[in-house]
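This document starts with one chain, in the form predicted on its own, laid out as structure tokens.
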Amino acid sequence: MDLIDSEPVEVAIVKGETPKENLLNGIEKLGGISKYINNGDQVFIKFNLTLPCGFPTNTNFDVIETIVKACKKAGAKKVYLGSFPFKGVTIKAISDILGLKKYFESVEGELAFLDNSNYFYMKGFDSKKLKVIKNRSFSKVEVNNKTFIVPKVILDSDKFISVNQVNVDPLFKLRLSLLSSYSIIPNRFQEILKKGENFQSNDQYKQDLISNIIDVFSIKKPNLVINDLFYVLENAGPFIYKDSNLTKTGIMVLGNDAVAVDAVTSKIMNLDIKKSDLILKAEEKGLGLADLSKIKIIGENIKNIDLIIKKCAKKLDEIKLQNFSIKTGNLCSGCFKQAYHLLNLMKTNMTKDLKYITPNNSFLIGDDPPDPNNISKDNIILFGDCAISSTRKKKFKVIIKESKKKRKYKANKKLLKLSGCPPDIFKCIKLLLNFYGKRDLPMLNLYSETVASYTPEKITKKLRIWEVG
């Protein structure tokens, strides 16, 4: 609570013609970024880093550009930037494709490479220098009794500025700046372990996430928060797919405190704060203030602003498939987001092999779910482990062939087991390719090649050994 008790919470709600005048403007209204930023400051700018592709899905990087030279013009010392990426994927791999590195020197800050991925090309390396280096990089961090890997360039930084590209999320409605601040952590250390008889039926999938979330955040509070929403995606989201949509607001959101500002961009985006269990822990936890009549607004009147943005689909259902029907047990929140983004993906990127291939499919996910509609005809695709195992006794596992002798039994080889808790979305587009025939589906082929061209299985072993995979 030190941020809080001893400056007032104060968050700038700005509209302007482009992003870059509206941060420029909100960080004025906010008393400037000396107020922010001293002479010789190391500052650490985490900013959305998913995958190789640009903006929405990564920040936008005017904004990003605008809030280094902001820092440089302070006085700043050393200004880094980074964040770990979707799970599998390097920053290497991203910076190569998109230039980063040299775009970042080019306005005098520096790419991070928080999983020490611009190593993972060199050669000679030891297990006593890979300890070196680890050590160098890394430190253990204890909260809760778990212990999470932090880079050191994030915790030796004297300040900290979260720059969030707000867009909508299956599992939290929006990615605002609480979710994204989970990503200062590596991918092994973000993943949820089930546990439990009752993990499903409590959804402690999600439970486990926000705890964890929060668990992070606390170990480096950012000073300055940016939530840009100047543009959102919206429908179908973070990921660019077939049904997103961008959407121009004209709106930014900034402050001292994450909790604050992602309180007022939760109303102005006509979300009710009081049904959103990660704002509202957060502040439970002494970590910020999520009560609108406590934080100083200042800027654009928070009463006439009324964003209505399509969110994600509710039910898995939702998304339509061609030739594909969605049958959904009870499922826990894991399964429902990694089932979500394979389905999205799907139809982003099978427009035409979901047209062609044969009109009878079933996807089938949760805790006994329904029956494929035609047993004897249907390749049933069981997503996830619950589905595996609540549908060992069902009928449509075993094809059954009738003669005037005897009755044969013989395993329904038009099954496809999508096995984990939850599934890896790769592996899955991988045995989606083994069982249907990459000739069946090329444009899924040509996508699964375009993402094994920067996740080679070389690569992601070095992940695994360097712990961040």
The other form holds:
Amino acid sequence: MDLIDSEPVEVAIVKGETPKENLLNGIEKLGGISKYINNGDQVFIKFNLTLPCGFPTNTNFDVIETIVKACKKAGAKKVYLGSFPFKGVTIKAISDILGLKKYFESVEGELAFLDNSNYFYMKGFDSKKLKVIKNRSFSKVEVNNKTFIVPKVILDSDKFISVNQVNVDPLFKLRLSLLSSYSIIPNRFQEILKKGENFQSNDQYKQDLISNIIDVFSIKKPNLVINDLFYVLENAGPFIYKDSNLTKTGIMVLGNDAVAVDAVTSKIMNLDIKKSDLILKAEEKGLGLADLSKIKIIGENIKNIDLIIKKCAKKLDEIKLQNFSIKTGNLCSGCFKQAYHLLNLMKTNMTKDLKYITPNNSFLIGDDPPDPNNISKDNIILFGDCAISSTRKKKFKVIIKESKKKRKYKANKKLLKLSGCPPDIFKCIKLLLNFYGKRDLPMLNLYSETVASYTPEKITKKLRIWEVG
Amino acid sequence: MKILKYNSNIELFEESKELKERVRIPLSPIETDGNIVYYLFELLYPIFINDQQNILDIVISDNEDEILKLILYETKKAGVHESFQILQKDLIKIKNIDLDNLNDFFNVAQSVLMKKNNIRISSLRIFKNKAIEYINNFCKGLEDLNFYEFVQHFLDLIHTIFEQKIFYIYPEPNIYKFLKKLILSLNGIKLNNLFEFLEENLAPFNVSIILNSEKLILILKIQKIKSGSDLTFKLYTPRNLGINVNGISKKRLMNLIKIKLKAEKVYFFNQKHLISLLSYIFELEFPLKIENLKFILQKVLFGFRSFENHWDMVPQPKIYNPLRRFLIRLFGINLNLKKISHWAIPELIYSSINSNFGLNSKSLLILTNISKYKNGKLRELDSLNKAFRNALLIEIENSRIIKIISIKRNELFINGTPNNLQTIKLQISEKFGFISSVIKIDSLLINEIINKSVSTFSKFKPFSKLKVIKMFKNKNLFSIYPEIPPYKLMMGKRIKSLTKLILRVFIDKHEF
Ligand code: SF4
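Starting from the form predicted on its own shown above, please give the structure in the form predicted in complex with its partner chain.
So here's everything in the complex, that chain up top.
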């Protein structure tokens, strides 16, 4: 039984000079850390650990340090910290690049290698051994006829705390704690598989995603939830892109009910809660309170805070790429999200390439996208299975060469198919490099080699084996 | 005094062009022709300080409650001080001068001077008595200082004046605002220490720099004879050197100066380009935005690639020779500096900083000097402890450098134990919050970078330039903890393939 079920729903809004001061002040307002942590508790702290990049891609480590120390002070026996990163990246790689393992140890916490990647570098670890380790460290959990595998360390912990860095998000406008809770399961289980006829037209991707997030969230509801919006990455996020901007609000929202904390955060960040499928669905399932009138809000007056945050691009063609025109057909959230990240990644890491690339490039996405601007001249990129299948009979797929005697039909070689439903970003980068040539994309090539330096094939292969096993 | 007298006679000079009086540049030991000083003030003062006439200098007591001296400088042209008069100190009656908001005081002074002297002033300079003492002390024996000592003392004076807030100017020119904020953000790190560090890392050189303009060409000769602190500086005009510039080509002028001043290299720049770069720098806002540093680097690299257009040099850098470039291209290395990608390089550095260090970060920079130990061959741990020189903690918030703190040796090496970068990171994180990375760089490497890009720039030794990359791979000379992805990439690649990978970004295509 979760602690909060019998507790009144309380949310604190705190404003201060530093994130650390905010957190301590907020916890104090909620009644002190010992209200949440008992002597001898094993605590698991879920934080954002997405990529080996600087703040605010991941949670603010000063905030993590403060919460770990507070838990220890309250008598916690053990404090684990963890989360599953971006697809294809191991926890070990991020830990090495950010120096996390030692850092958490120095503040008396322990980084949980949820993906067992600390074993990947050991010699003699074949697929059998990986499978054994995985089975030992995970449990199967059934929710709504779906099976998820969840790390035992999370399930076995007495207390669960979520520390979420709030940034803009292309699908849900903001990365709030409900969304962030999804990364307590491995990436492969986070993926949404195409089912049924109307998958794209019904935006089944988003519906399934929301349903999965809610199900995963219900497996282990956090006892304490912290939405850290002291700094917010706006305009382009939740990772650092060329168009990203960091804005300082000085605010933190925390409480004992994730749905309530997200609802309050949405309200002060000018988001209409009634339009937030995730929050509404969670409330509907009885997983928390979203009705602000029923939530006990302490600290700052909610009416006095009105944060204007620049949200992510709503349409893909708002992400302006030099020498590229983006042609959008009917697409679902899956392709939108992946294309949003790919286009932003290209804009950030291909500035020189985009300038010198041939001026005619069309990026076609979704079902039945408009034709490229110039069929005979354009390099055409088809993003996603819908774009590929719906353009099968389009004129631009073939080049007609007419001579005096006959007409010749040839497949258009200026065509790149990025398959997948939705496509995988790292794979797309490799295909782009092959298509244009590394010489013509020197910046993307450098980026790709840099990524490869922390995702060496040897290790990603082990990760793939581990994920399937 | 001499310069005031000179300035008042300048019309004479303008007619005859023969007045050759030697004067000292104010607040410096540099003696040069009066017309050079006149020209410099006439050119630079309106751009960097104030473009209007007449200035009132005020000396006030240290506790700001009394005016001790009033001096009125009349200037026919902005910056050209011709005469001065000492006014009665009680001329301006005001109870308190609000030094943080001089607008009201300026208006009072303006109206009094209009009424009593029928003079409209455009600027106020207020010195606390202490500032005058410092300036007088600085001026004592100034003539006997060598150039290095002068720069050291001068930077120290500037630092003291701004740090102790004993000099004010109204309206505040950009250079004043720049220095004030720079010194504040340096957090006690002295300008003269930075200069010393830079000078120490420069190998001996002997160069002349021609600063071209339509009005007056200036020629600087700067020389460092041997490593250490002997730096000399001289300022000339072509006339001083007996060169008639009428109808002379740029190349001929450079070659003549090379011979006359026995310089190894002669550089040619346009005054207006340097002034525009300086103006841009002085306009920088503080806390310093990384993005603005990106624009400065863009400007500098653009200048670099505009060889023979915006700048020139003799002997001509061999690296610009197409045949030689073609030959090394055969080895797969494209090194055309005229095609250096002046915007892609800063863009890459900027996005790399943002992505790897984050938009908020704290990084510790440790400077070492291992050159004194066994030809630089030291065990890695020892090198850090023994060779420690300086450490700076650089704090970035929202891509702005908000703080630079000097970290002392005993904060890094607790109990004298030989710490490595990992333990240092944890130690410093405990005190200052999460440190993103600790970067250690040795003087030998800095020396090599500066000298490869400045002193030995004209030599055609592409493979010696690759030595710098090799040095980056030597952990005694450079290391970073934790190892960020670009560093991992560098360490995991062979030098040639790494060079090829980077040069494709750094050098634009379509070159021959
Ligand atoms: S290909 Fe893209 S748009 Fe089509 S259904 Fe799949 S994710 Fe949606």
